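Only one chain is included here, represented as structure tokens and corresponding to the form predicted alone.
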Amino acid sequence: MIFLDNASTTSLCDKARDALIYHLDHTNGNPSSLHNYGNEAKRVIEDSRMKIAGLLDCSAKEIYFTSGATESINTVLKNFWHAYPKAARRILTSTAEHSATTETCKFLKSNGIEVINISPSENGRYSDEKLREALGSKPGLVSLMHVNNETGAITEPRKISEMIKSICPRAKLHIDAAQSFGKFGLSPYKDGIDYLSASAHKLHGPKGVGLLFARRNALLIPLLHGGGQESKLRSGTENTAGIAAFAEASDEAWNWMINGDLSHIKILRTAFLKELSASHSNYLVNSPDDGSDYILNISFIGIRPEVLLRCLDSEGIYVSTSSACSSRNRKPSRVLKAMGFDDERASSAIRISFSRYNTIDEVTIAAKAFVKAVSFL
């Protein structure tokens, strides 16, 4: 098996797997219980919180564990105007966001919140002119993705934050970091981020665990009410084993990032494209040159992507047509359409996404399988 759909999910790294199994077996107490068994579970959670806070260079009190980035995004977007009732009932986002944001914004719009959408250019970036114009409407909240989940296009949080400070300083900035957490250096304070969402399973941690960073002066209202866990923000008994595994996966991801993970990923991407180019296959690269090397979006014009996926699947090679959350939707890619590509190109796109555990041999074999399948189809 050659798995090149790592933007959808990743395999568990050894440290995360070991932590998950150990705490499933040994740390079964309820973290809210006052006896030693419960206290031990609580200690594991707080140690994990401190470890992740250290990686983000923030306070442990600013890290809240959730079920994943989708819940974190919903928590911020849906409850922002309860936390800030005097803020402009206006959110600035983009037409190229993950469905967790776009669908939440549809809900907000139906509840009286004005949604301002900006669209990227063909390089996946937002022009300064468009950003300044949109920020001129004085939104209460700005929510943008750091690394686009379909194309790998990068938005610079620090640049957005500086614009916010100069144009609408009362607005708060939320960053969806699901595709960048543990892959690119992020520092909420240095980058001017008020809220940040991430998922464990995107960086070789377990599914069903994520986090929400909220700057100490940024207010939050719970999405879930009940026992008051997670400093009264997220009620429900905590997933102790999953949280511990998330912390270990984060720690390992940061170590890889510091020690050359990005250069390895760039080598994989280059090797894949080199093999395609050598075959003179008729393909178009939709990902920007200055985007994340982890994600490569290409179109084979005239070939239905779901048919190509079946051919690759039969060879034990796994890629995706778009975001995993919308891969069963056969409409043209919403993100590619937002970038200005036509229906034909947006309807024939394939997403290849790499992991630090992929090898050059794997991507070379996969590229050759692409060439074989395309020539057959």
Ligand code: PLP
Contents of the next structure:
Amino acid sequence: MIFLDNASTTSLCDKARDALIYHLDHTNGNPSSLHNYGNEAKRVIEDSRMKIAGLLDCSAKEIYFTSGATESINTVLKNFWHAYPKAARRILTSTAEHSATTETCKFLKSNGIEVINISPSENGRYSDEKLREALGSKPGLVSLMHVNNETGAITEPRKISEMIKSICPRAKLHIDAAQSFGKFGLSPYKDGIDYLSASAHKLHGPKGVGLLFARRNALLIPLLHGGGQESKLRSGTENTAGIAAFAEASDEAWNWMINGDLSHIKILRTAFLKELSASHSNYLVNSPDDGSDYILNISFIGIRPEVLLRCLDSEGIYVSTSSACSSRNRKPSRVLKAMGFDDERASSAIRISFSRYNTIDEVTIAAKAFVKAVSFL
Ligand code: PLP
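To complete the pair, please output the form predicted together with the named molecule; the form predicted alone was given just before.
Once more the chain from above appears, this time first in line as the rest of the complex follows.
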């Protein structure tokens, strides 16, 4: 199997797998129980929180464990609905966000919240002019992705937070970091981020666990009520083994960011594109040149992506059409349309996404399989 769909999910790294198995076996008490077995589980969760807080350079009290980025995003956006004064109930977001944001915003809009959408340019970025104009409407919350899950386009949180400071200083900034956490250095305080959402399974951790960073003085109202876990923000018995594995996966990812060969991902992407360009395939690269090297979005004009996907599938090569969540939906990619691409290009897109565990051999084999499949179709 050659797995090049790492933006949808990733394989478990060894340290995460070891932690998951160990804690399922050894610290399976309820962290709310008062006996030692429960206390041990609680200790594992708090150690994990401290580990992740250390990586983000924030306080452990500012990290809340959730079931994943979708839940974290819902918590921030819906929290804003209840907790903010009426006058500030205006959200600025974009037409290129993940459905976790766009669908929540749709729901909020139908409940009277004003939602302002900006659209990216063809390079996936938001022009300063558009941003300034949108911020001028004085939103209470700005919610944008750091790395776009379909194209890899990057929005620099620090730049946005500086613009917020000068135009609408009361607005809070939420960053959906599902595709960047553990891949790009992020520091909520240095980058001016008030809320940040991430999922463990995007960085070689397990599914069903994620985090919400929220500054200590942030307004927060729970989405889930019950036993009052996670400082009363997120009730429900904690996923101890998943949380421990998340911390290990994060540690491993940061370690790689610091000590690993960061050019590896660029080398994979370049090798893939070199192989394609040697063929006479009719393709267009939709990802911006200055985006994340982890995500490569390409349109093979005139070829139905799901047919191409099936050909590759039969060779054990796994890629995705647009994003995994919307890949069963055959409409043109909403994100590519927002960037200004026409219907044909936006409906023939394939996403190839790399991980630090992919090899040059793998991407070369995959690119050759693309060329072969495209020449048949
Ligand atoms: N945000 C982005 C940018 C994503 O890519 C994803 C998942 O693909 C999510 C949010 C939702 O993450 P999860 O499904 O882990 O909750």
